[in-house]
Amino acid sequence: MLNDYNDVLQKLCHHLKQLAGAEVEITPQTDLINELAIDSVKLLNLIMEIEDEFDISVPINALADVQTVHELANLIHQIKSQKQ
């Protein structure tokens, strides 16, 4: 279950350095907002790749509590598991 979290964690950073640029230091505690100037374009937009990659459908009313990387990584992970 740790290895699947870290997995997706490990993904989601990957995606998220596209994004931001490689200068820039991504930990779970990163903000998403604050730090990453993610707006809603592109958050759509990495919404859409971790869709393609995971195999799953990221509901958009769940990325209202979203702000840190780990709180988007272990919704990706929750969504995985209950598809399994």
Contents of the next structure:
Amino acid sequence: MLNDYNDVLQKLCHHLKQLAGAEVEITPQTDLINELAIDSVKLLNLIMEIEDEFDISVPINALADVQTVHELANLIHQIKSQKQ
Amino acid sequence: MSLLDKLDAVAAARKALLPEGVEVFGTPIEEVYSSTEARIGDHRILFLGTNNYLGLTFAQECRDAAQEAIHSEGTGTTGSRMANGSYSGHRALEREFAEFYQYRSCIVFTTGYQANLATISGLAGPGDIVLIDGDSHASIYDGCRLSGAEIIRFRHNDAADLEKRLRRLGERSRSTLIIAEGIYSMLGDRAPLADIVKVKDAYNSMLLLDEAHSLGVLGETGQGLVEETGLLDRVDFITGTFSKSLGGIGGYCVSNHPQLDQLRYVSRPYIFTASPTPATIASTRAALRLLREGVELRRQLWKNVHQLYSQLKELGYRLGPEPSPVIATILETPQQALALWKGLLEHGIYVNLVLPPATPEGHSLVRCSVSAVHTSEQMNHVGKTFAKLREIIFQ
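Switch over from the form predicted on its own to the form predicted in complex with the partner chain, please.
Entire complex below, previous chain first.
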């Protein structure tokens, strides 16, 4: 279970680095909007990439509670687990 | 951060982007002379961003009908149809729209925004899914949010991507409402309707098509993309607005599903708002007649569209993917877009400046909308001005 989460986190960080720049340090606590300057449009496009990467559906309503990298990774992990 | 601090942050962001004294958004217009001309400050300007595709805002029939309605029924209804009743004009316009589309029924709404808000939030609810094009209009996003349904986006105008997302939903695709637009308001491109219909049929989903920018513009009688593609009977719900080709304000939804009428009892944006005024309804009824007969207006509109689109393309401007009454010039930076917008205004041409995040892919746009009643002299002036400004903007 933890391995699954770590796998999600690693892949998510890879996508985030493409958006924010390879030199930016990303940790689970990193704030997506305030620290990575990912605006709402970029975040929605990122979600489509993630849906394809993990073959899941992420309703954008669920993003209302997401602020950090960990929270997004956790959401993806939960949806992925429900599917399995 | 307090409530007001948030607004201060918005003001600071605007100030950083826009120079002092430039009123880009909500530019004050002192006088309106015609469907295409007005006065801003001391300058007579050409409207080239008003969505007045058929130029009907000054049509004599529409103005006469509105005046007559004010004389006979007053200035407003002062309440909702649920509480204050449905005037004969409301009911007549609904019959006329249903007959226009040869659909079973129609509901008229007070604005186009509310048409999407009301229809989407009335149709979908918690447990359902709305699958929307990534470039959807804000009214679609807001309608989806109000519905409480799960919102999933598919890549803009990509039916294969839509199919992939429906496949992921499995059985839930049966309780999914797909939403697309006839012509997209930012770049002026059309939905690949035949492909979308094929996918929605394969997954037993439902399709809502918003014809806000395509009503009056596409198809022999102006029904929109459904008519141009011959797919009128394959779409479940069509929404649209009176505020573009029909030159008024309001919106509609038509459908062959008998359940449409029940939206009147469940849809909050329909129930809890004042109904359209008698003048609005009367001018819209007159405009709808002109729109249906407007073959010549559409011919002139498309002549103007092709002229401007090809001129701008030849000049090297980056444009939306296909000619359409919405002609968007895509600029590299907000500053470039602002400079072009200001330059056009200084030459007497008023267009729309659209900046991120309201734009697809974070583009900065200078958006023109062409009208059937723009004269060839006006179109030539526009072409020459874009040519002159190109040297300045891209030097």
